[in-house]
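A lone chain, given as structure tokens: the form predicted alone.
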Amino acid sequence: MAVKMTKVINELPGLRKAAEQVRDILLANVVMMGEIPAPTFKEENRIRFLHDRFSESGLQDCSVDEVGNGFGVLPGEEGGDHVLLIAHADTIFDEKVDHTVSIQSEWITGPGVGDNSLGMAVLATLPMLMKQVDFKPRSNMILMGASRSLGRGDLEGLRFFLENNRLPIRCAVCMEGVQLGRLSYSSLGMLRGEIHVRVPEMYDWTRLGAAGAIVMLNDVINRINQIRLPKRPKTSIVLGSIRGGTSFNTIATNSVLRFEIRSESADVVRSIHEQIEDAISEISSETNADVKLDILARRKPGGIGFRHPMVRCAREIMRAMDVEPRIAPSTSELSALIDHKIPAITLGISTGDQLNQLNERVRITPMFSGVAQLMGILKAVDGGLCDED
């Protein structure tokens, strides 16, 4: 095994050079992918573009399923099992947003370029790159653009595929545009939700303690902040966004808090969820306002271990390329794969900043190391180096 891994590592400089040689095609795919709006549940145009790229590259069984996932299959020389490569197609940006993508000397800028237009562009470019370096895998490679991943989508596209798939999948690699060095192999327990405060039109403003929806939501936040979080298992509550009201001089009649509970323990997530529900019920009864919790997504904790061969190979490849592994649990596509007991990791392709903003941007030069890293891991996987004994 050591000799085989040495062979993979020795090939990395050549893989990076090959990635640089398809620079124009990769950047063109990033731009064209990024300029197609793809908010969750409306990814069909971006998936169609990916499907066309797969067809042009000669992949087999190019298709789009019932929930909008896009597929192409690169047949392996042996074809006994399958390796799944995934990038989520959707972004957080609405169709009304200007999706113009610009390229400067070192940056690509535009809404969603890092999350996840670059990941999708790499997926579209991969068949050409594999042909260029004469990489003929033994296993079948299933390339998948996943729909309905973010927010209320709750990984619906990938879940649908895994629940209906009958092909033997040996392992999977998830691709995110940023950050290079990211190495996720486990999933946190998670609950993502919205708390809505609505004041009825006939609300009695004369009652003791009556206040607008924003003040009531502030009371909810204060009570959430009073929840005691354990140091072990690692746990956090992320208060993501608040919106409400309409003007300076009008008492707000509605407000919304978006939040996420994260923990290494499913029991802790459940306990915090119950405490938040109790706080909401108490505030609702005290104020006579309509305070409700809307659950958008859930995740179970789990995954493969730090010493799993797939993780070990990924670490070795990253370090051989002077990329420091950034090990962190994930709440994205990885969790759906974990639920189906499929060994999987999530990788980042490049570095970037201003994420989830309209001027989100990613660096061009690190992309080639990110693509070479991906190719190296695929070679290790295909060579059997990432299989458990």
The other form holds:
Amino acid sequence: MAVKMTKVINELPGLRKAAEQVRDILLANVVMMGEIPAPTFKEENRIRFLHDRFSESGLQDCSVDEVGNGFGVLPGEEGGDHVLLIAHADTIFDEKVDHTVSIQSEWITGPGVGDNSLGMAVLATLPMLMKQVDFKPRSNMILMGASRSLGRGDLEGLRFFLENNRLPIRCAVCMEGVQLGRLSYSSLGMLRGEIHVRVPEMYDWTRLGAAGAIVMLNDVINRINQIRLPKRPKTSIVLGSIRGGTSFNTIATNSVLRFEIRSESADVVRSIHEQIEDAISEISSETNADVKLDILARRKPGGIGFRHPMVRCAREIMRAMDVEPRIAPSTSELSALIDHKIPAITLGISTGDQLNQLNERVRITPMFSGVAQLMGILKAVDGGLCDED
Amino acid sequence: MKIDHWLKENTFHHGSYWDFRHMVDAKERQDLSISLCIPTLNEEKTIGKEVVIFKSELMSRYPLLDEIAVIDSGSTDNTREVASSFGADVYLASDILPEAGEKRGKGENLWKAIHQLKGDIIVYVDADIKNIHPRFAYGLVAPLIYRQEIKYVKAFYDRPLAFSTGIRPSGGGRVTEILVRPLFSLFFPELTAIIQPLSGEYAVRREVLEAIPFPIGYGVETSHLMDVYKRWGLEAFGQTDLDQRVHRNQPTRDLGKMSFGIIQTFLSRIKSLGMVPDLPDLNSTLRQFQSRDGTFEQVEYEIVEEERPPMIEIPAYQKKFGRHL
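Instead of the form predicted alone shown above, give the structure for the form predicted in complex with the partner chain, please.
Complete assembly follows, chain above in first position.
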């Protein structure tokens, strides 16, 4: 195994050079992908673009399934099993947002370029790159642009594929535009929800106080903050966004809090969920307002271990490329794969900042290391270096 | 009727040219070479993307373009460095044909490109397009590849607005509709069929480019249309719908300057064509007005529409390309 891994490591500089040689194609793919709006549930146009790229590259079985996932298959020389490569197609940006992408000497800027136009662009460029370095995999490679991943999408695209797929999948690699060095191989337990406070039209302000929906939501937040979180297993509650009301001088009749519970333990997630439900029931009964909890997504904790050969290979390859691996659990595509017991990792392609803002940007030069790292890992996977004994 | 026929036969949509492989094959069968020219002046924000898109889609993936050149008027920002770093051939206009001297204006860059670039066809694309896409080049080049009799293809952009009926006006910008189309209606009725006569994107055969003079300022597009029409007729033109073009909107005052330059060129053309023989000498000062502390004051702009001669008359060009008058 050591000899084979050395071979992969030795090939990395060449792979990086090859990635540099397709720079214009990779960047054009980021721009063209990024300028097609793709809010969750409305990814059709972006997936069609990916599909066209796959078809032009000569991939087989190029198709779009009934939930909008886009596929292309690069047949392996031996076939039999399959390696799944995934990038999620959707972004958090509404289709009305100006999606213009710009390129400066070292940066590419625009809404969603890091999350996840770059990941999709790498997927679109990969067949050409593999041809260029004459990488003919033994296993079949399934390239997948996944729909309905983020937020309310709750990984619907990938889950649909995994539930209906009949092909044997040996392992999977998920690609995110940023950050280079990211190495996720396990999934956290997670529960994502929205708390809605609605004050009825006929609310009796004199009897129940003129607090309004924002103050009531504030009470909910105070109760959530009082929940005691264990240090072990690692647990957190993320209050992601809040909105409510309509003006300066009108008492708000509605408000919404978006939050996520994350923990290494499914039991802790469940316990916090129950405590939040109790708090909501209490506030609802005290105020007579309509306070509801909508659960949008759940994840079970799990994954492969730090010493799994796939993780070990990824770490070795990153270090050989002077990329410091940053181990972080994930709540994204990885968890759907873990649910189906498919060994999988998530990688970042480049560095970037101002993420999830309109001026989100990624660096150009690190992309080539990111792509080379991905190619190296694919070679290691295809060469059998990532299989457990 | 001729206009109707021409509109039907010579108006295209970029969507018809989706088969790049077929287009490249047709180009190679004819042994054509095609150059893309992007004239620039301080365009560092948009030039990188333009070069990347054209290079990726129309050189690396499908070899439709043989060169991508930026002809710069002396940008003081990083336009030249950015363009070069993404693989464009970058030239300073003043370095091309130095013996011809240096004049400032977009038309100067377009004219010098004829000498500098090698293509049998040159496609000009402005550098300030926010929604740049390969169609801005292939949509204009394709009619020249597929139709030998077409020599000059102009872009136009549909501006879809909400209309209750099936008919909606389709046309150019403010200067086109207020100035150029009325002038064409008076003197060159057939040229009114060109939906956006002032669009900065067009593809032209070298034999035409080298034979027409180039105003260096605002009048270059208008004079091209008049000169090509007079010599080759309406049949030599094609126009392609490139859907939307997103760019900086110019303030009305700037459009005034533009109109002033265009009228100068137009009048001098109709004079040289003998259509209005008794034109007096024209003033070259545009006067606009502004208010300061309750009083009005004049703002004067000197706008002289100089002109470069047909490139075929330049000895260095004749020598380089082996062409003669």
